[in-house]
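In C-alpha cells, the next block holds one chain alone, the form predicted alone.
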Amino acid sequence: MNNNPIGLFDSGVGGTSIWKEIHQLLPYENTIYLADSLNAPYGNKSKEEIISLSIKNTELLLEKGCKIIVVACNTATTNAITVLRGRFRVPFIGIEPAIKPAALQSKSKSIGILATKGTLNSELFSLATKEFTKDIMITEVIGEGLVPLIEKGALLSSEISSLLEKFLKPMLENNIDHLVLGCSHYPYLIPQLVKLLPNNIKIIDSGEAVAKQTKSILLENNLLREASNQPIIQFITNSSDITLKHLLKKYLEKVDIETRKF
C-alpha cells in the first residue's frame, strides 16, 4: 500500500493548490488529482448533488488504487466528507476555512471569509464558526463568479479586480485584520488580493495545514512511501486541460495530463 497514490479530487483545477502543498511536503508520493471542471462550481449546487459527485470521484480514485482521499474542495468537505467516511474504509483528508487560527490571531476582532455559497450554507462551517468566533465579527461574503473565471484561467483580468473590490468593500468597512480564503480555487486570487487590501491584513488559506495532516495520517497508518524514485504524478480532467496546464506548467515535465469523461 506504500506505493499506492495519494488521491485528491476537487470541483475543477483549485485543488491544485492543495496537491501543491503536499507534493512540496512529501515529494516522493504518488498522486493522481481528479478535476471535475465539468461541474464545477460545486458551491452553487444542493448537498445532495454535491454528496453524488463526491461519492462518484471517490469510487474512480480508489479503482485507481488511492491509499487515502484528499478532499481538496471547501464546498465538498462540508457538506459530503461524513457521508464519504462512513461509506469508504479509506482514510479522508478534509479541506475546510482556516477560521480558527484567523479568530485567534486576530487583533481589530474582525475577520472576513470568502467563500462559495455551498461551504458559507453547510452545517459544518455553522458548527465551526460558532465554536471559534464568539467575540469576533464576521464578514461572510460569498465569491459569486469567481471559480467560473478561475476554471477560465482569468486570473488577472479586469473581471477578477472587479469582483474582488466589491466582494472586499464590506469586510475593508469592518475594519478586519484577516481574510480567510473558503475555497481551494482562490490562493490563485493571491497576487490581485494583495494589492488590492492594506498591509496590516492577513491573507489565511489552508493548504499548508491539509499537507502537514495528510503528512501525520499516512504516519500513523504506516502508509508513507519510502524516499525513493521519481514519483508517478497523474492529473486526470473531464474538461479543457488549457487551465490546468498553464497552473502546473512548473511540473510539467513530470506531470502527466489525461482528458476524460467520468
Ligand code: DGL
The other form holds:
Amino acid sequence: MNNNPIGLFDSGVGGTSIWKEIHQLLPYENTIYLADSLNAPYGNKSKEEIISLSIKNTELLLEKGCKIIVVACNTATTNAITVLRGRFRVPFIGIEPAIKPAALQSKSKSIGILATKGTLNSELFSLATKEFTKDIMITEVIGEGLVPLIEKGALLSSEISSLLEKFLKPMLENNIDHLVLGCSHYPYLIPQLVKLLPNNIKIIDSGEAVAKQTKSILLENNLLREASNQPIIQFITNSSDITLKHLLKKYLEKVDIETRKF
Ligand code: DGL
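Moving on from the form predicted alone, kindly provide the form predicted together with the named molecule as a structure.
Then the entire complex follows, led off by the chain already shown.
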C-alpha cells in the first residue's frame, strides 16, 4: 500500500496550490490529481451536486489505488467530507478556511474571509466560525467570479483586480488585520492581493497545514512511501490543460498531464 499514490481532487486547477505544498513536504510520494474543471465552479452548486461530484472523483481515485484522499477544495470539504468519510474506507484529508489561526492572532479583533458561496453557507463552516470567533468580527465575502477567471489562467487580469478591490472594500472598512483565503484557487491571487492590501494585513491560507496533516495521517497509518527515487506524478483534467500546464510550469519535466473525460 505504501507505494500507492496520494489522491487529490478539486473542482479544477486551484488544488494544485495544495499539491505543491504536499509535494514539497513529501517529495517521494506518488500522487494523482484530478482537476474536475469541466464542472467548475463547485461554489454555486447545491450541496447534493457537490456531494455527487465528490463521490465521482473519489471513486476514480480509488480505482487508481489511492491510499489516502486529499479533498483539495474547501467547497467540497465543507459540503461533502462527512459523506465521503462515511462511505469510503480510506483516510480523507480536507481543507477548510483557516479561521482559527486568524482569529487567535488578530489584534484588531476583525478578520476577513474570502470564499465561495458553497463554503460560506455550509454547516461545517458555520460551526467552526461559532467555535473559534466568539469575540471576533468576521467579514465574509463571496469571491463570485474569481474561480472562472483563474480557471482561464487570467491571474494578472484587470478583471480580477477590480473584483478583488470590490471584495476587499468592506473588509478594509471593518479594519481587518487578517485575510483568510477560503478557496484553494485563491493562493494564486496573492501577488494581486499584496498590491491591493496595506502591509499590516496578513494573508492566511491552509495549504501548508493540509500538507502537514497529510504527512501525519500517513505516518499514523504507516503509509508513508519508503522508496526515495523519483515518484510518479499524474494530473488528469477533463477540460483544457493550458492553465494546469501554466501553474505547473516549474514541474513539467517530472509530471504527466492527461486530458480525458471523467
Ligand atoms: N477550489 C475550490 C475551493 O477551494 C472550489 C472553487 C469552486 O469551484 O467554486 O473552494
